[in-house]
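A single chain, nothing else alongside it, follows as structure tokens in the form predicted on its own.
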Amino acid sequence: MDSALVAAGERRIGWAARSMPVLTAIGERFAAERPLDGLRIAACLHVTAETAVLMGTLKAGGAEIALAASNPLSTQDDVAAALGEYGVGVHARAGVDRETYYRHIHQALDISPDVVLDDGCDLVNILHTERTELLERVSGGCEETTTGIIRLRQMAAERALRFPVVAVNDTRTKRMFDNRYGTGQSTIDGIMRATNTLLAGKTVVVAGFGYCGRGVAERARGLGARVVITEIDPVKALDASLHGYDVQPMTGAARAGDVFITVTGNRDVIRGEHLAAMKDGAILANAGHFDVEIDVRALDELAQAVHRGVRPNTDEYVLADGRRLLLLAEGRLVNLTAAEGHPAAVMDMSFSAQALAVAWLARERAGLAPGVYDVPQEVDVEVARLKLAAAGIEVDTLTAEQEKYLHSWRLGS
């Protein structure tokens, strides 16, 4: 192992840990209580400094861990090297091809896990299709992202899911802090690093107005952009309209947009007919988990020439009439490929919920049937309480009379 790479990874992890006081406190608690003793965990997550702090927390609790990357382009090799020195089995390398990406997931599963942690459901999918011999031992899992929850709920609906999975993504703290503020900032950060474009005065098209899309739209508008929202959900479209955004189908937005950001969890959101209508210089970025939201194959077919790496993480596709479309990060997660993902302070919240959910699952898994479970409310509240305490923020508490009022239907005006 390259000692210089390990040292660089340790510095990067240490820097992230400074902004993760909640997870650090949980790690200290885990080290004292050892709630994960004897547990084997296979994880498929972005191999970043923030993830390393989570791995350290779980290891402090007694777990044996094997980690694979949930995106071939997001791995920080120095962090992977440092984690290896910490005793975490890491199967990840930056920039690997699709075949190697899946081989790494198989290698993580070779630990024969009791619990799995997933970010996008690829690991769980492989368990249920290619590594079924391991299913009998697996007693539970956690899922980190919206895309993964969509897939898991479909598995549960079809009675294909063989063990309980906690939907860490669906906590109030994660949706508010990670999806909205984290994705909003880090997506814009990735676009700025890749293109150095001025967003003020530009028309930014955001596909999807969920928690992530809302955050992206807010940050783009805050930088002076005109924001157009595309949606399939009438309620979300109405919400976007009431926030003052222009709401259009992608067919119309394709002609007007300067920057396009997909954040839906679905495929082919930007298709060939949309690409064909776009103006010269349009920028295409994806902030959804998988590289299917922008139809890159259709873009390849439309292009007469492709200039790779015109800027870091920026490829230029030249159409027959000379128009140029700029695809960022090969259509993969722009915030983790062209930038560094969410700030550590954001991941402090998400990974604290993840760590506490793993501890809860370790206690309760024997009594849980296969299915998708919400994170217990007390875990969500505990994460928020710890974050407020770390920030030195105090909140009110209910008086005895207020408690009585809230728990009685007999008391009125």
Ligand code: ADE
The other form holds:
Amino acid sequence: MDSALVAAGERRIGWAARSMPVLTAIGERFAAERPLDGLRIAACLHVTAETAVLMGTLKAGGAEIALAASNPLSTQDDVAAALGEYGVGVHARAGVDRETYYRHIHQALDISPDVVLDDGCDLVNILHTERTELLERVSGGCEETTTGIIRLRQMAAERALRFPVVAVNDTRTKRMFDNRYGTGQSTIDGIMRATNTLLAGKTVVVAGFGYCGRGVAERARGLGARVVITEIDPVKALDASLHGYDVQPMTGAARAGDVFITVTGNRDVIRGEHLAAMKDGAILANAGHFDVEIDVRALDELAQAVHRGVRPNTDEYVLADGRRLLLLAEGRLVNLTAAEGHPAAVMDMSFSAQALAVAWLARERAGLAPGVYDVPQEVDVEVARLKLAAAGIEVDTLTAEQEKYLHSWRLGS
Ligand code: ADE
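Same protein, different condition: the form predicted on its own was shown, now please give the form predicted together with the ligand.
The complete assembly is shown below, putting the previous chain first.
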């Protein structure tokens, strides 16, 4: 093993851990109580410094872990090297092709897991289609992201899902902070690192006004951009409009935008007809889980020439009339490819919920039927309470009279 790479990974993990006090406290508790003793975990997560802190927490709790990446471009190789030295089975390398990416997931599954952790549902999908011989042993799972939850709910509706899965994404402490502030900041960070563009005065088109899209829109507006939202959900579109954003279909937005950011979780959001209408120099970035939101094949077909790597993570597509469109990170998650993903302070909450959900599963799994489960409410509240305590923030508590008032229907005006 390259010792310089390991040392760089260790430094990076140590730096992340400084901003993860809640997960660190849970790790200390796990080390004393060993709630995961004997548990084998296969995880498919972005291999980042923050994930490494989660792996350390689960190991402290007694788990044996195999880890594969949940995206071919998001792996931090120095972190992967350091994690290997800690005794986690890591199957991940930055920039691998599709085939190697899936081979790595199979290798992680070779541990024959009791519990699986997924980010996007690729590992659960492979378990249910290609590695069904392992299903008998698997007694639970956790899913980290919106896209994965959508796929799991569909599996559950079709009665295809064979074990209980906890929807970590749906906790308030994940969705409100990770999706909004984490995706918001890291997406803008990725675009800036890739292009060094000035956002002030630019028109930024954000496709999708879910928690993530809202976060991206808020950060772009904060930097002085004019923000246009495209949506298919009338309620979200109305919400965006009442936030003061310009709301338009992509057809109009395509002509107006300087920067396009897709955050919908759906495919073909930016298609050939939109690409053909864009301005010279338009920047295209995706912050949705899969690389399906921008039709890269249509872009290839429109282009007369492609200049790869005009800057790191930036490819320039030259159209017949000379206009240049700039595709970031090959249309994959820009925040984890061109930047470092969500900041550790945000992942502290998401991964604390994840660690506590694994401990909950380890306790309860024998009594749970297959299906998608919410993280128990007390986990959410505990994560928030620990995060506030770490920041030295105190909050009010209900008086006895207030408690009584909340629980009575007889008291009125
Ligand atoms: N998803 C988004 N940001 C992440 C990060 N920093 N680590 C792991 N998963 C992530």
